[in-house]
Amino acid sequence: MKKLHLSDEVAEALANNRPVVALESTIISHGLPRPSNLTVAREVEALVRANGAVPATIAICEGRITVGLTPNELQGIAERDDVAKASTRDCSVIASRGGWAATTVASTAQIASLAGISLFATGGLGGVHRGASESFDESADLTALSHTPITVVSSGVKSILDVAATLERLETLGITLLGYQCDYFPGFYLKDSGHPLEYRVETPEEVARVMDSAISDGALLVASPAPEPMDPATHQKLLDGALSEAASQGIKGKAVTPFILERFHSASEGLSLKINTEIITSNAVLASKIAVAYASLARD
């Protein structure tokens, strides 16, 4: 594997057992519109620092698999038109060709783990797509997290997916799932997807103790609901319209999710973008607090 390039700040923090939080870059390049994407990326990194941790945004920049972006690299991921979307299968090819790419949940988690980072904050995970019994369409996030020892803070999986099937896959893959101050699995835009959780935690310190007791090589998922979720009736109306439009236009495979998310953004008149931004920032804050608690636990 091509050698990872760690920023001086991240390398120093890891060498001194200081808390570090990994951040994915697909949110920046493909998940948020310009120019707010760069503004949010900078805000998230500032929030991580304000809560006692070091941010490590991960991406591929000119062929370098980079952990901790410089301001210019962060701007490049946000503004360049040639930034690919790289899951685990894509990273080696793009890196060998000297390209630029934003990393998904799957690739960010694996790169962060290889670098020695224990916490990763994101918006929502990929999962099992609707109709997967025929299409076999399932995000690489699930498989990657089944063998990557890292704690991921997210707001569940995107509500446009098959949530019930995704939860079944998480159980089958042996991925531990915690609800942070919630009893039901969040559905990204939705506070409650309708599926109960077995384990609930109340504090970052409690999550840190679970991390310290882990025996699995797989990920620990901390599900934290959106601070101000979407009304379920509004969500259903938007989803039905987006799914119908995708079907009529013949949108299939990996193109479905970005298509539906874009329709959510436009049809909700900015509401979904607002919720998306709040999810990213609140999860980064929570991950930072967990990272600080875990580092403190390790020192005791």
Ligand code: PSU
The other form holds:
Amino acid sequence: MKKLHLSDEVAEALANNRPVVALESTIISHGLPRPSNLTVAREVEALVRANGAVPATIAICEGRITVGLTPNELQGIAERDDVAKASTRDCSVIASRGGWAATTVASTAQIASLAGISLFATGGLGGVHRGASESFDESADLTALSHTPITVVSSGVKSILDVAATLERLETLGITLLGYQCDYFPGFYLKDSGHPLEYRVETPEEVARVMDSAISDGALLVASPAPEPMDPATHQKLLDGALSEAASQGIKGKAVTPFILERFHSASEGLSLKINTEIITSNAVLASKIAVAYASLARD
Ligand code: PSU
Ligand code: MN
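Starting from the form predicted on its own, produce the coordinates for the form predicted in complex with ligand PSU.
To see the whole picture, the full complex is given below, headed by that same chain.
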């Protein structure tokens, strides 16, 4: 197996049981437009530090599977034109060829867990796409999380998906789901997807205690709504437009998510970008607080 490259800061924090938060890189390379993607990536790392944890952005840089990017590597992921989108199955090929890639939720979670990291913050997970009963398009994020012991903070799954079907799959795959100060599963841009949750938690300490009681190797998902979500009517209009453009242009496979996100950002004139950025930053802050609470539990 390919060796992981941990930054000194991340390696030292893990060796000393200090809180570390993994961050994915596909949102930087394929989810947010330039140049705000680099600004957001830097801001997220700074917020993790300000909340007492060490940020570990994960990506493949010149073939090295890297946990904790240098400022130059972070800039490379944000600005280079040859950065692939790498889910689990892509990583080995790109690493063996010496290439550059941004990692998705699936591959970031797996690499972070291999490195010994317990917390991971992202925006929205992949899931079951609309029409999946015909197309079979279901994100590898779901199966990866079914066998990866890590806590993932997100604002639910992307609202472009079939949320009900995704929730069914999360149940089947044995992935524990907690609503953070919410009773309904958040809908990424939307505060509420309309689907009730069974478990609600109020504090980072409560999440840490759930982590401490885990009985399986599956992920724990903490769903936290966007601080200032989109109104449902605007969202529906943007979604209808983006989905019909994707269909008419024949967009398929791993290109679907970046295409639709880009259509949202340009059609909403920056509103979806603002909400997306707030989602990523607030989830990184919450993941840091949980990491701090979990590290102090482990010391008791
Ligand atoms: N959600 C976002 N922006 C993104 C993604 C999700 O708001 O860029 C990315 C994540 O990296 C996620 C991936 O893991 O999309 C899922 O892609 P797919 O549906 O092709 O599995
Ligand atoms: Mn897909």
